[in-house]
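Here we start with a single chain on its own, the form predicted alone, put down as structure tokens.
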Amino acid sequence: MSENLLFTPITIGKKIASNRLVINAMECCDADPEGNPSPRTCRRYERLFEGEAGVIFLEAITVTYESRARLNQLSIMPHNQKALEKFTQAMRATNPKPLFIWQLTHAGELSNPEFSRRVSVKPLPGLGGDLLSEEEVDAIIDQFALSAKIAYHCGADGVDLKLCHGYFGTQVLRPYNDRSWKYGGAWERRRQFAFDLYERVRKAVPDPNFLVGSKVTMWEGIPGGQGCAGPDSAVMDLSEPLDLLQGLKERGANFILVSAGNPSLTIALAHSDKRIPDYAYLHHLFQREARKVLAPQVVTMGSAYSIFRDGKTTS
């Protein structure tokens, strides 16, 4: 195999990835009516496991069917456990080497009101949704913790507690959430959501071998968005995201997958386009700054790099 650094092993927590290629999580819509993997889901992941990337993230799997973005979205609740165990066993039989990390998600204001409840911590113009109470947000944290426990018992190597791309974690963390409540207003209250989430998940799954981390949006690129200077500003300010990473490290994060943007609003920032590759270079900046905070204890993973391929963004 090539001597390229990409093809060398790396230690993540107490586990070893055979190489540094990472398949990022996506949000698909081919689960069965109960939120279980369908034959089409299984075939997609069989192909990914055959590809031998060192780390494979399971697509955004919802911790609740009450509020979700996709009609046929994978879910991770008690009734899904047997199907998910069978699914994991099939992937391990295909290739036992990749680390398999599951991205746990709650859609919040990105939930589709046609078939689920759209909810919000502070309604964003054009989206809105039912305003959540503090008790409801605490219940959502409990749902994440239960889902992490299910993932552990199904044989996942770890979980990605999603804090990116405009989904629920982003909605709480962004400066736009200036509402006066337990997890709103001052940064110290907004970041506490993520800290409480990590602490409750670690309590639910105390095994130190189980990996916990997050995909994090460093700059959302909308006024008041994650990584912006204030509730009405779109100016980039990385002080809050970097402080978040420091706090997650202190709470036992094993990895951070650095990202940016919001696919619903700033898709070119989240998924760089080879026709306008400028945004892709920002991801190098975000990863460099994240590594300054996280290294060497926490592994920093990158995203939005696929357009570079062999170094020719226009090919």
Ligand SMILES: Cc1cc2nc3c(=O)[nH]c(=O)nc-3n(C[C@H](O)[C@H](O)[C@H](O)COP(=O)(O)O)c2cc1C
Given for the second form:
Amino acid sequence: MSENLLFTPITIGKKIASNRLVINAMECCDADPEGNPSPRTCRRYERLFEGEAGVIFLEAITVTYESRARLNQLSIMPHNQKALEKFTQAMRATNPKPLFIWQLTHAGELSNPEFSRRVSVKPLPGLGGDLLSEEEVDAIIDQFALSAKIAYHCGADGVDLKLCHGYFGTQVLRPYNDRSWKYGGAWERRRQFAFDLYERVRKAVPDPNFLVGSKVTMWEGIPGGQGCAGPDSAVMDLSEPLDLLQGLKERGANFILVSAGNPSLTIALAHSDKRIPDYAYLHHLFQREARKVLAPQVVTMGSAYSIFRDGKTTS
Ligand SMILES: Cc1cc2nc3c(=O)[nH]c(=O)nc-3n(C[C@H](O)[C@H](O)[C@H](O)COP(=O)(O)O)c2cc1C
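For the form predicted in complex with the named molecule instead of the form predicted alone, what are the coordinates?
Every component of the complex follows; first up is the chain already shown.
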């Protein structure tokens, strides 16, 4: 085996990844009309499993078909269980080694109104959508918990409770969510959403071997965005995201996948561009700061490495 640290095993929770290469979540919108993996989805993941990465993330899979970002998005509701089980078995048969972690998502205000219900906790200018009641937000947490249970029964190694990229988790956590309601206004109330989410998911799947973690946007780069200094400020302030990581660590998170930006609004920050490598270096700063809070109990994973894949940042 190579001496390179990347190719050495790492313990995540009670599981072991055979190496430290991670395939980030990548939606490709090729599910069938019920939200089940299509032959094309299966072929994509087979190819990933044929590789030797230690961890593979399943792309953003919606906990409800009612509100979703993509027409042909994968879905994880009770009617999808059988198909997802078969899909997982096929991937394990291709290569049993990688840890397979599923990214559970709710699109909230990024749900596409052309085919689903756009909902919001405080609409960003230009987005809109139905304002959710506290009971509806509670029901969304229940949907995440049910989906985590389905993932567990289908044979996933764990779930990524998505708190990044402007999707529902971000919408609640960002300072722009300054309405006075159960999960709005003061940081202590906004972060409570993530804490309640973790508590309910752990309760739904009490097996300590099941991994629970999140992909987190450290700085969204829009006024009032996640990791910004206030509801009207785009200035970076990592105090809330770092406090969130501390709280998730205390609630038993096994991993955090550090990210940044909002692909709908600040795409260069989320998916670094070879012509603007500066943002990728910013990811390194976020990863270092996150690791200071999380290590050694919680594994820190990074993103935005792809532009370095040829050992250089220019094309
Ligand atoms: C086609 C495509 C689909 C993506 N889908 C997701 C997704 O489902 N969930 C997610 O968190 N990020 C998604 N991303 C973002 C990546 O996971 C990653 O955060 C970003 O591309 C930067 O990291 P990289 O250098 O590893 O690509 C997607 C990116 C691309 C290019």
